[in-house]
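Given as C-alpha cells, the chain that follows is alone and in the form predicted alone.
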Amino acid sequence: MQAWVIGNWKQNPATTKDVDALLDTLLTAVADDNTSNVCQLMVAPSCIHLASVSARLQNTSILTAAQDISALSDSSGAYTGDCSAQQVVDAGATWTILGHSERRQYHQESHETLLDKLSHAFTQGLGVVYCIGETQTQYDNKQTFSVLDDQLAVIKDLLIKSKEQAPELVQRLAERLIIAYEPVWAIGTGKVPTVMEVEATHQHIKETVASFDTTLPAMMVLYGGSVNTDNADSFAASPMIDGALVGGASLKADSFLAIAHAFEQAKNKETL
C-alpha cells in the first residue's frame, strides 16, 4: 500500500514570496528524488494561495488540498467568507482537509456541519482527509476510543444518507477518504504518543469504519501531531500507520521530505 505524507501549511507562509520560495526548494528536491513512487506527497496551502500553488504543482507528483470548504453550499451562494467545494476544485485542489481540531475548537464545527462538508466534498469529486482526535483531558481520562467513535459517526451517517439519497457517493467515499488521527494534545506541543498507542488507536479506527459497511475497502489512517524528522522513522516502521499529516515540519522542504523518506523506506521494506 502506498503511504501518504501531507503537509498542512495552516495560515503559513504569510506572503506569496515566501510561498514561492518554499515551492522552489520543494520542487527542486522532489525533481532529484523518487520518493513519490512509493509515498504520495500532498500540500494544503491557505485558501488565498491555493490557486497559485495548484498551478505551480500541476504536472508534478505533488497533489494540492484545500484546508476547508463551506458547509452551506457545494457550489455558490450568499455566504460571505466561505469557499465552496466547487470553487476549491476550480482553484486546482483535488482534496480537502476536514474536521481539523483547530476548526472544531475555533469555529465550533458540529457533527451536522461536518456531515454537510463531507457530503459537499464528495459531490464535487474532492477527496477528504478527515481529522479526528482527543484532547489532553479526554486522553488522561481514557476516553480516546469513545471520543473517536463520536467523531467517526459522521462517516456512518454520511453512508446512511448517501445510500438513501445519492448511492453513487458511497463509492466515492470508499475511494476518496483518508482518516488522520491527530491527538489534540500532540499538535504543535512536542508531546507525542508512543507508537504502540498510535497502533492501537489506528486499529480501532480501521475496525470501527469497517463495521459501518462491509463493502468499504481497508481504511487508510495517517498519524498527525508533532511529527518531525526525529520520530518519523518509528511511526513509519509500523504497518498500522499509513502515513503522516505534518504541520510545522512541512514548512521546510528538507524536513518534509525527510519524513516522506522515512515512509518510503518503510514501505519498500514491506515489499521485500
The other form holds:
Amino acid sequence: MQAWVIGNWKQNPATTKDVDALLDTLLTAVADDNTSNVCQLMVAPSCIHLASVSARLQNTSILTAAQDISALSDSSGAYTGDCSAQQVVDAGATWTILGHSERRQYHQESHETLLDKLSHAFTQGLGVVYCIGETQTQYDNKQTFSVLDDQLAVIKDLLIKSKEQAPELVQRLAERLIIAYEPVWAIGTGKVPTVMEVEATHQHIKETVASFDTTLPAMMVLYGGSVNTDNADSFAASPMIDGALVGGASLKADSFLAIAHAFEQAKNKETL
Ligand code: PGA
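What's the form predicted in complex with 2-phosphoglycolic acid (PGA) like, now that we've got the form predicted alone?
First the chain shown before, then all remaining chains and molecules of the complex.
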C-alpha cells in the first residue's frame, strides 16, 4: 500500500523568497533520489502561497493541499477573509487539510462548521485530510477514543446527509478521505505516543469509520505530532500507520524526505 507523507507548512515560511528556497531544495532532492511510487508526497502551504507552489509542483509527483477552506460557501460570497473550496481548486490544489487542532483551538471550529467544510471540499472535488486528536487532559483521563468518536461523527453525519441530498459525495468521500490522527499534546512538543498506542488508536479509527458504512474501502490513517527523522522508522514499521502528517520537520527538505524514505522503505518491505 502506498504511504502518504504530507507536509503541513502552517503559517510558514514567512516570505515568498523562503518558500521558493524550500521548493528549490525539495525539487532538487526529489529529482536526485528518484523517489518511487511507494510514497505519495504532498505539501500544504499557506493560502497566500498556494497558487505559486501549486504552479511549481504541477508537473511533479508532489501534490498540493490547502490548510483550510471556507465553511460559508464552496464558491464565492461576502465572506471577508475566507477562501473557498472552488478558489483553492482554482489555485491548483487537489486536497485540503480540515479540522486541524490549531483550527479547532484558535478558530473554535465546531461539528457543524466541519460538516460544512467537508461537504464543500467534496462538492468541489477536493480530497480531504481530516485531522482528529485528543488533548493532554483528555489523554490523561483516558478519553481518547470517546473524543475521537465525537470528531469522527462529522464523517458519519456527512454520509447520512449526502445519502439523502447528494449521493455523489459518498463516492468522493470513499475515494478521497484520509484521516490524520494527531494527539494535540504531541504537536510541536517533541512528545510522542508509543507505536502501540498509535496502533490501537488507528485500529479504533478504521473500525469506527467502517461501521458508518460497510461499503467504504479501508480508511487510510496517518499519524501526526512531532514526527521527525529519529522516530519516523518506528512509526513507518507499523502496518497500522499508513503515513505521516509532518509539521516542523517538513520545513526542511532533507528531514521531510528522510521521513518519506522511512515510510517508503517500510512499506516496500510490507509488500515483499
Ligand atoms: P509537528 O506538527 O510535526 O510540528 O508536531 C504536526 C501537525 O501539526 O500537523
